[in-house]
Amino acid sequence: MSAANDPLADAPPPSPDALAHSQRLQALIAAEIEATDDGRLGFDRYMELALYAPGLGYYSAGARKFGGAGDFVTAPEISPLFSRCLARQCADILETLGGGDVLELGAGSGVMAADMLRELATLDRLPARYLILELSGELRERQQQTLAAQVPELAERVQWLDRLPEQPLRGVILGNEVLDALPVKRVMRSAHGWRELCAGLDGEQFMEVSREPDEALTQALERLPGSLPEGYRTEINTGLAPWLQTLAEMLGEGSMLWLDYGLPRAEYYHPQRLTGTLRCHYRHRAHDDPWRWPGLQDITAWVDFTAVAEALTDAGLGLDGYTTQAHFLLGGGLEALAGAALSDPGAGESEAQVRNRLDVAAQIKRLTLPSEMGEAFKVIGFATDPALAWRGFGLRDMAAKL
């Protein structure tokens, strides 16, 4: 790839220590490829190692990931209004239940947990426990620091988990930008049918190789449209349904919410989406080369929300709604929350107040505009009982598209 066409050409290069770290992870992955019978490692396993290999994977190691100094920014870091909208809807559900817990899956920097706890305290609807399932020791430490600094009086309500609770949960399960980081298989339609795309080795470099799909992948491919053209590439998450069904079984009574970028199946596997949705993120640059600097960049794939709906309704949960992030936040009270900050106090307004109003307006635009996060990010909700519905779906529910 020429420098003119390289999206990382103007990115700060990794430091020598970071490159050495990546090389250690590359050696681990290469050893696993060499240990296979055919020199082909499923892309889902490659992605799992690149992101989660203990001490070496992107989410397991110590490099900064979130915010301006990291590789990408999530909605809770853009504005506390995002988390406050979620908190107010969680408060509705906790009130209906008469109490309960909140379980956040993969809490990132801890900002969302801090803002939600602060808002729930204001509403007098604090959960009995705020549980965080976090497998990364580095992220867990950062979350603890964030909560201790921002809401020290509430930090004792937070408990970190290494695995899902053994006892049924009563309350709310939240997953913001979690599903897109689950390992996926990659496939390509050839002149003779589907091929699974895998990681192979060309000397010391990773390369793409292919093989016949196994039975489980073949069954998943049968759900795709038959009109997809030769050369069509895409992703399939064959591990999604079992993982979601385990979560559904753990939710004894309450509601579940997922926020991520994705599409219904008919749009996800559209014939014109020729190259799939896999994206890598490094220093706020997006590109499509997953072999580059393993362990130093994020690897994601968009979410098939039809698959999410099928898995959780098959597990016995009721589909509560599906909509865009913009409609969910507006339906959940974003305008009311932002109203005070955006109101004009008149001639006596200070320079700091002006800056704050401008900042809030910019935050709302990033969260809701179609050209920002408003349309690309979707929200899907489930509940064990219709009485535990999320009010954010009241403005516009697109569940019929799933």
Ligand SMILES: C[S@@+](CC[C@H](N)C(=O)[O-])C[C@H]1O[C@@H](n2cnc3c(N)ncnc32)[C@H](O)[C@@H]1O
Given for the second form:
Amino acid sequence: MSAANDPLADAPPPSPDALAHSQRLQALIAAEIEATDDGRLGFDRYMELALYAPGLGYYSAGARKFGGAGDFVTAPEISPLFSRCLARQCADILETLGGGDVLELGAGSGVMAADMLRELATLDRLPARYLILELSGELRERQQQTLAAQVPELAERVQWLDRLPEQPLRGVILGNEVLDALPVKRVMRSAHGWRELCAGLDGEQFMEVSREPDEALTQALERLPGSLPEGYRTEINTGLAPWLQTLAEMLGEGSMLWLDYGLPRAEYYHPQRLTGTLRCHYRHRAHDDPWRWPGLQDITAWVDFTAVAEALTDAGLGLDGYTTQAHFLLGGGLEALAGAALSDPGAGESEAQVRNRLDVAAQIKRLTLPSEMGEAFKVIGFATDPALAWRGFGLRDMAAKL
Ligand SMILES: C[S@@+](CC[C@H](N)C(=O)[O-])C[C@H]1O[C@@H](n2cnc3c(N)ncnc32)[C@H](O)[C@@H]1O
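I've shown you the form predicted alone. Could you give me the structure of the form predicted together with the ligand?
Entire complex below, previous chain first.
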């Protein structure tokens, strides 16, 4: 790739230490490729190692990840209003259930947990326990620091789990931008049918190689539209349904809520989306080269929300709503929550107040405008009991599109 076409050309280059770290991870992945019979490692396994190899993967090791100094920004990092709306939704559910727990998957920096707990305390609807299941040891430590610093008085309610609870959970299971971080398979339509795209080696460099899909992948590919053109590349998450179903089995009573960027299947696998949805993020630059600096960049794929709905309804949960992030937040009371921060006190407003008002207005735009996160990000909700209250789906429910 010439420098003129390289989206990372103007990015701050990794330090020598960071490059050495990436090389250690590359050596680990290369050894796994060499240990296969045919020199082909499924892309899902490559992605799993690149993100979660203990001590080396992007999420498992020390990369900054979130925020301005990191590689990408998520909604809870943009504004506490996001987590406060979500907390209000959880408060309704906990009230209907007469109490219960919250279980957050993949809690990132811990800021969403802190903001939600603060809001739930204000509403007098604190969960009995706020459980966090996090794959990354490094992030778990960061979450502990965030919660201890931001809500020390509530920290005793928070428990980190090493595995899913054995007892059925009553309450809410939720995750923001977790499903997009689960490893996916990559496939390409050839003249003779689908091929699975894998990681192979060209000397010390990773390269794309392909193989016949196995039976499980073939079955998953059968659910895709038949009319996709030759050369069409996309992603498919064959691990998603079993993962979600394990969570559903553990939900004794309550609801499950996922927030992420994604589409219904018919739009995800649209014939014009020729190169799929896989993206890598390094220092706020998005690109599509997953072999670049493994361990130093995030790798994600959009979520097929039809697959999420199928998996969880097959597991016995009811699909209660599917909407855009903007509609979910506005339905959840964003305007009322922001109202105080946005109202113009008139003459006498201090410079700091003006700056705060402008900041809040900018945060709301980022969370809700269609050109920002408002439309690409979706929210999907499920429940064991259809009577649970969902203020977030009140303004617009697009579940019929799934
Ligand atoms: C893109 S980050 C989002 C973090 C946070 N929820 C936010 O919105 O800022 C993905 C998170 O999911 C975690 N994660 C990925 N797979 C997971 C799994 N199977 N179980 C629990 N956490 C997981 C990652 O370690 C990371 O914390």
